[in-house]
Structures are given as structure tokens and as C-alpha cells.
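A lone chain, given as C-alpha cells: the form predicted on its own.
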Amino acid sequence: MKRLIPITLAALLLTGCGSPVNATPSVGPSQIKLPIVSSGEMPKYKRVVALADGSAEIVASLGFKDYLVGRDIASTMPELKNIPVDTDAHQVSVERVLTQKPDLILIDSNTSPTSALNTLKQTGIKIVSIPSSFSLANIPVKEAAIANALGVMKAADLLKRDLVSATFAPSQTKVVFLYLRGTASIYLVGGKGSGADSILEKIGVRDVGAENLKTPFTALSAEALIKMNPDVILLMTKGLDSVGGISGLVSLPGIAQTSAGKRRAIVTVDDSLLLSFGPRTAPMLPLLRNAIDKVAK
């Protein structure tokens, strides 16, 4: 028994410290309730179709879902579920917009395609476009830009301060925001501007990948990402459902000589939460960070 006692230290040494991770925690919409304020402000416009990535989320959480006749395919949450998508594919449908009347569009960069928008403005019918956000600093911005166009200052200023309450204790667990889309070929590394950094400094961790790499996206590099050796890899679901789940994804370059490989630490966020960036990233906050120290442990 001696003698077994340091060939078994050695062998923990060589795979890694810590024991396999039994599941992998996700974190997504059921989980959230969107945050709802109610400032007793009438909007100037009584029946909006949300087409920017996100604004019927924000329209919802000001307290005006009930002026929201159309909405965008990124806003996903349950409380909006009988609101109507305006969008195939990510393609704005003039003809479902125009059938429902009306009176407020709100677009953004992403809102696509060019013809669908050129037809809109000639219909006479308001239409704003807002900034897209990348960011915590960006979503009070793209929130008032809303409000603004709703005319209903005070609604934003309610929902402005429950991401600003949120405080967490520092942690020096390392973690690497990968973007994955295996059906179409695409392994990146989120860097510095990734959007992911920002959550992950909010939440206390290191994001070993914006420490790292001074872009938002670099493509994936076994010997860049056994290098920086995170202990816990997050990803949206999606992107690891496109690589065949945990066994597809330590299958990729460097990933299973990585601490959080050997361990199989992994944590994901649905799609349409991780960078939405919107009222539901305040209670999505304490989830993922809570995530990350129970694989992390």
C-alpha cells in the first residue's frame, strides 16, 4: 500500500488537480424572471414593433409590453411569448410588420435587409434606431435610447439601477469564453471586447482569454489555449451542442490538456442570454457565477 501511495500522487499530478465534473451547468431564460418596473409614465407611441437585437425585452422590462405588437427573434423570454416574430431568419417581413399598424419601429445596426428598411421608411411610419450593446457599459445606453424613444425617462432610470447594485467577490479562478459553431467550421477565443470579458470581470473571475488576446475573436490555437490553461471553459449552448456535446468539444485542439478539460469543468449560457446584454443580465449575474465556482471547486 506504500508503495502504491506515490504513484497514485503522481498520476493526479499528470491529469490535473480535482476530480471530474459530474455535470455541466447551464444557465438560461427559465431560470430568470425579466425585471419589470412601473414608473406611471404614458410612452408616446402606442403600438411598437421592436425589431433591434433585444429592444422588446428592454420595451417589456420599462413596463410597456402591452404596447409591443411585433418583436425580434432575440428577444426570447417566456413573457413574451405571444408577442409575434417579425423576422425569418434574421430577415426582417415588411408585410408582417405593415399588418400590424404600427406607429413605432425600432431598428438597429443589425436589422436587416436594406430593402426591407428602405420600404419601411416610406410608409411614413417613426422609426429610431438604437445602439447596439457589447457590454455592461452599453446597456443603460441602449435602455435610455428606448425610453427616449418611448418618452419615458423615468422607467429607465428604475431599471438602470439593478445592474448597478450587483457586487461580487473577487475569485482567481481562470476562465475562457469560447464561441463555437462546429457546423459551420468556427472555433474561436474570446479576447478583450468580447463581450464575455466584461461579465466575467463583473462577476469577479479571470478571463484568461481578454488577458490574453487584445481582439474580441481570435481563431482557437492549442498551444495559445494549453498556455493559458483555464479552469473552467464557458460557452452558449448551442455552440456546444455544435460540436457533439463534452466529448466533441475535449476532441478539439488543446482543450483536453487544459485544467478545465481534464476536469471537464464546463459551464454554458443559452444563446440568446449570454451577450444579450439587456435587463436580464443583472439576474443572470449571481447564475453564472455561481456556475463557475461549483465545476470550478
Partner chain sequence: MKRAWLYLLMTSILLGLFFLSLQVGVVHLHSSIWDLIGKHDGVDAATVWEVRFPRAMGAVIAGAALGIAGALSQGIFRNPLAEPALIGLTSGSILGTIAVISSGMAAFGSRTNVESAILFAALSAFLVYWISPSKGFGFLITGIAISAILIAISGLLISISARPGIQSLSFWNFGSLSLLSSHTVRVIAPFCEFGFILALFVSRRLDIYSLGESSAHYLGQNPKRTRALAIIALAFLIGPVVSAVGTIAFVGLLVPHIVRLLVGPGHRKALTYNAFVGAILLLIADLLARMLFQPHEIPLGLITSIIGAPALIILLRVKNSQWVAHD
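Here the structure is a predicted model, which is why all the values come from computation and not from measurement. C-alpha atoms forming the largest set that superposes within 1.5 Å between two forms make up the rigid core. Numbering follows the first chain given and starts at 1. What changes on going to the form predicted in complex with its partner chain:
When two forms of a protein are overlaid on their rigid core, residues whose CA moves 2 Å or more are considered shifted, and N82 is not one of them between these two forms. The rigid-core alignment places the CA of T114 2 Å or more apart between these two forms.
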Second form
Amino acid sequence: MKRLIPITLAALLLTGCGSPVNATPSVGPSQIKLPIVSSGEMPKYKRVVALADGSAEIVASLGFKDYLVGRDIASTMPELKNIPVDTDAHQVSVERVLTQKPDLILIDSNTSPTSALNTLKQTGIKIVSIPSSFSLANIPVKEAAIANALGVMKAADLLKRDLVSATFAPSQTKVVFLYLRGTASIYLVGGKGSGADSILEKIGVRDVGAENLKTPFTALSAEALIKMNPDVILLMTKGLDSVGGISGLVSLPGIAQTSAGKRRAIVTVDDSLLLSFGPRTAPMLPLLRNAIDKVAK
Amino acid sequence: MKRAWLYLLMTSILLGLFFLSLQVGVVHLHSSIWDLIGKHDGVDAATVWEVRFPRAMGAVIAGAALGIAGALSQGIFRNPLAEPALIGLTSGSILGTIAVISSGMAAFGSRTNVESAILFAALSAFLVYWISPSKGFGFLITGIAISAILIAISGLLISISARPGIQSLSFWNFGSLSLLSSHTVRVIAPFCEFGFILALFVSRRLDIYSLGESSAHYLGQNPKRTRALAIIALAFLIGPVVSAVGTIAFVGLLVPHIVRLLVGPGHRKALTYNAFVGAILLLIADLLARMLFQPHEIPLGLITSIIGAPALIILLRVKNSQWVAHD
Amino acid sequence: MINLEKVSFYRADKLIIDDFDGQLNSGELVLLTGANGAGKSTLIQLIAGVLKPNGGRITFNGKDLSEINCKDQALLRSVCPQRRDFHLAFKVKDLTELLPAQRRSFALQNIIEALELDKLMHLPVIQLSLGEQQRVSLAIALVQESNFYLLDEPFSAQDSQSIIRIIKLLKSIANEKGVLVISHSAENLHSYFDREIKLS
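Just the form predicted on its own so far, so send over the form predicted in complex with its partner chain.
Then the entire complex follows, led off by the chain already shown.
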């Protein structure tokens, strides 16, 4: 009997500040299977080095994983583990690329250094620049650009369907996306154009960050957060680790005073997944919506 | 009589600014501060008591500590440009804080953190004092060199450690009150208070000390003891502030000059004014940091540099008769 | 009585003071002379305790100087250094009141008048002329209540009338106390002093 008293007391206290969340749902790459379409087309190139961020996973999704001979560091899914990475600390290694004898190289505006790209150009290999994607709307564009380079447009159309067909019931849950790198003193709130705004809009929840902030990222301020008063806080998994987990997070000024902070209603998504905006984005959406609904009550 | 009025004036300005700090911000309050006293529920109460109050208290404590520390350093080094950062106290505090965070001994803003900052600050200042070849120029250069080494070690620890709360070098260089929690304010307050009391005690010796070390000795004061006590007081004032909010530039340098214009050169009678002026300046700077580019917040150290540096130059030009530089 | 017994002092391996013997008694005004570099100022700094002798013994009323703490030394002797570095805008009055009242001389007002500082009391010291600053420095030393006064070049920047006034003041102080004065400009003032110590 005696043991029950503190528990009941604790329960009473906790109901005073809303029902607490027991676990922090987390969405990771292992929960997602890379969608792969099969269009029966024959690509124009047989040996592809995909250096543009996330381009390797798109090539694989289009159904041509076997044509990949080198990949970028951002395409992290387990299916691509056996394909060699051709960059060193985000710098392209010419020698490594050449040993794979590619006939097509996919790059984007982030691919560097320019000198390495020039050398590759002089060897006569076809190099195609792919647009980067920073929101849901960019995904089909990027996929189409890669499909176009390979000459497999039917596959791109098939792949697009996943994203278009996904619909979610609207919800009044207020979510805010925080970009945190505690060890570097980076504490940012996602606003309009953060990328997360397009995801939250798609899955039918309210992004109070985007409703209040016109710029993609704004330094976290306690008052601004309290004013938004989110029900759920969305973070990247390593972002939460970098501030010392949940207890570190709620000790940041302002967090503990929000509805989400009081109830520890936190959802995390793997760092390389959340803003990857590629073929894994569509399967991620229902998982994220589920996780948010689970802690939103 | 004049002093009583000055105290009254400063107290009113301080209270007014403190009230303003509670009143204004991004969150629009629906009830007045008076109605919120004793309340803990609701957005208004949380904003005022959990966010604005610790922040304003932090500004007052840090401002007072920096003001007093500035007066103490200028007095003890008999140099109008001396400030705690020059003698390794600030960099020592940063290293002390980072050392315990990176080794996993304590979290950012904890008590162990503050204690380590104080210890390292005092050790660095004594080290500078001990190895410097002379008391004048050589002392300054030694202070700068030691500070550079300490900052480099801090930077190294930051880059090899990924402990939560270690913060970037830019946080430590441009201090900010934005990460200050009510818990941290409660942790640093008693240490700073001890620093104030010790500083009050030391300041009684500084008027005599200002005539030079030999003169102090002739008048019956042990100058070595004065210096040692001052360094300990400085460590207790600077360590807690730096470990909680980082470096806030120019406050320590500027405040004593303003106070000398107001009440003259005496250290003993001016000490409390240094605390007042420091607290007032920091409350103003923090209000600006919060309000200037709403909802963006700028680091406090940036504001104090932007306001402080030109103000210092003007002060030195307008009334340079308050201090004559020798050597 | 201040007693120096076989006192020697080296600075950077150079012998400045060699086996010096001498005394200063209460009730005498003594002139300390010697060529430049003979160690006059060094001798005062040794007696004042800011320099430590390499050999020999300095005693105050029989007690070894090294056993007397800083505060007690200041009750036994007061020192006016050759130059004092005034860098803050203290008023002259503040400087004559640096010490707590119980450690100030009863003759404070006489001293201020004799040093012609009564009209300067409310001016910042750093605005005064060199000669005026020297008299302020002397005032700081003389208002300190002690048994012996050690004055290093107290009239180097004074005109002859001021020098006479100051010497008369010192003479009156030397009725009870011991006063030691280093001076270059005292050739025609020998008659005022009770005796002269020559350093070679």
C-alpha cells in the first residue's frame, strides 16, 4: 500500500501537466524499404557514378542499381552498401572514379572540387548536373532529371506515383522542427522553406515554425518557442543526442514551457533521412505521421 | 547628500529596466506583471517567471560582476585599459568550463562547471603573474600569450569532444544569455556574491595601492597580498559569469570609466556604483539583443562590443584627465 | 633608534652598499649626501623594507626589521620616495586622508599649510605642476604618524622660499622624531641639519 502512494501522487502531479509521453518515437532508415520500380527500359549508360547528393538511391529506385559503380556519401541506405563511395570528406577522388571506368557521372552544385570535375570532363566521360532537392516538390524534378540522363522516363513516372498518391487526414497538431547541433552551439527553429515545412504540410499537421517564421532557419529563442507553443517537437536523431537527450533538450530555455516540452512529446527522424528528399521520402511520410499522432494526445 | 541621490537614481533606473525586461518580448502578455506574481500556470506566467526573470537576473548578476571586475583589474594593474580578459582570467574560465564538460564530469551550467571555471581562472591569472618578466608591458604580452594558449587548448577540446553542451568557440567568444536557465542563475549567484564581498574588502586597499607598489608598502600595505586577494576576487566574479554566459566584451573595460566620471577616482566608494552601472548596461544590452531584430536574437557580446567600443573611445577622448598614463 | 650594522647590498652583482654602519635617532634631522649612484635611495629603500640587504642587520628600537610586518613598519617609519606616480584624478584632500584617521598626524593642518597645499586641497592631483605634486607627495609621507621619516629628494623641484618653509617644518617634526633627508640642493642649508651622513 505504502508504495502506491508516491506512484499515485506522481500520477496526479503528472496529469496536472498533461499526459506524459513514455517513449520518444524515432524514424530510422532500417524501418524503410527503398521503393524500386520496374519499367523494363534499357538505360543509355551502363556504368554510372552517382556523385550528386542522394542520386545513387534514385538510380537504384528507378530500377538500375546494377548499373551503379560508384556512389555519393549521402545515399546511406543498406541496399547500396556494396557500392564504393567515390568521395573523400565530400571531395571527389578522380583516381577512384576513373578506376571504375564509368560512362556517366551525375553531379550537382555541391560536387567539388572543380579541378577534379574538369579532369573528368577531359577524359570524355558524359557528366550530367542534377538539380538539388530541398522540398517535396523538388523530388519529382530531381528524379526526372536523373531518369532523363539515363533515358528511362517511364521509370520516373512510375516512381512519382508513390508520392502523389499519398494522402493524410488533416490534423490540428502543432509541430515545430528544431535543427540542433549542441556541440557547435547551433540551436535553430525551422520556418518557411526549412524543407521540414513541406513534409509537415504534406502529412497534414500544422508547422507552427513555418506559420510564424518567414526565413528557413531562425536562432532558437525561448519566447518565440513559447509563443508558438507546439504540441510536438520534431528533431533529427543526432540533433537530440547533441544536446544531451531529452533531459538536455528540456533544459534549453523555453522548451520546458511548451506543451510539447511539458509532456516530453518529441519525435526524431534519422539525420540522413529527414531532409533527403528522394525516393525514401514517400515511405517515410506515414511513419512520421504515425509517430506524431502517437505523442500528440 | 549627492551620493544618496545618485543611489536613488541608479536604483530606480535598475528597477525600471528590470521591470521592462519582464514586460517586453516576443510573447505578448495578456495580464500585468503584478497579476502574475505568485502564479505558475499559463503561457504568461511561464514566460515571465521561467524565461524573462532568470534572464534579467542573469543580466544583473553578470553586469554587476563584470563592472566590479573591471574596476578591480584597472586598479590592481594601475592601467586604464586593463580588463580581466587581458590577464588570462576569461580564457582560464573558458578552459575550466570546457575541461569538465569534455571529460564528461559535469553538464553545461552545473555547479562543478562553475567551480572549475573559478579554479582555472585563478590559476591562469597567477601563472601569468608568475612567469611574466616585468610588471608593465611584459605583463600584458604574457597575459595575451597565455590567453591564446588557453583558448587554443579550449578549441582543441571542443573539436575532439562531442559532449552535449560543450558549445562552440563562437559562443564562448560572443557571450549570450539565451542559454541561461533559472537553475544556472541560482548556481552562479552565491559565487558571484562571494566575489562581491571579497572585492569590497580589496577595494579598501586599492586607493593606497594606486600610488604604486612601493608607496603602498611605505603606507603599511602588503602589495603582494592585495594583488593575490584581487586575483581571487576576480576569479570568483569572472569564472561563474563566463562559464554560464561566455565572454561579454567591453563591459568590464567601460564601466569603471563611466563611474569615475560620475563619482571620481576612489575605488572604495565607487565599487557599488560599478555594480550598478554594469547591471544597468547589461540589462539595456540584453533588451536590445532580444528586441532589435525580433524574432531573431543577437548574441549579447556583439551588442556590448558595438556599443562599448565607440563609447570607450569617446569617453577617453572627452575626459582623459581622469587618468594619466605613465610608463 | 634605527640602527644599521654592516649592511651591504648588491644589484646585479654590483656592490652598491658595502658594510655600512649608521644610526638615526629620535630628535635629530639628518642630511644624507653622496655622489650619484652612491646608494642613497637604495639605503632608504633598505630601511623601508622594500629591498632586503644581502648582508648585515637593520633594527628598529632593537627589533630586527625582517621580523616586523608591513603594517607595523608603517607605524615606525614613513617614506617619501623620489617620485610618486599619480595617475588617477584624486583630489589633494583625498590623498592626505588615505590613511585611517587614527594613523594620521595630529599636525595635519600645520603640515598642509607649511607645504602651501591649503588652496589646492580640492584640485585633482594630476592637474598640478611638478613642484606642487612633489609637495603633495611629501604631505602624504608627513601626515603618516610614525617615529622616523625618510625623505628622498623632497625639495628637488621647489624654489628657495619653499625649501626654507619645508625645512622649518621638518625641523619642528624633528623635535620628537627622527628625520633623514636626501638632498642635492642643500649645500647652503647645512646649518639647519643636526648632522650629515656621507655615502661614498
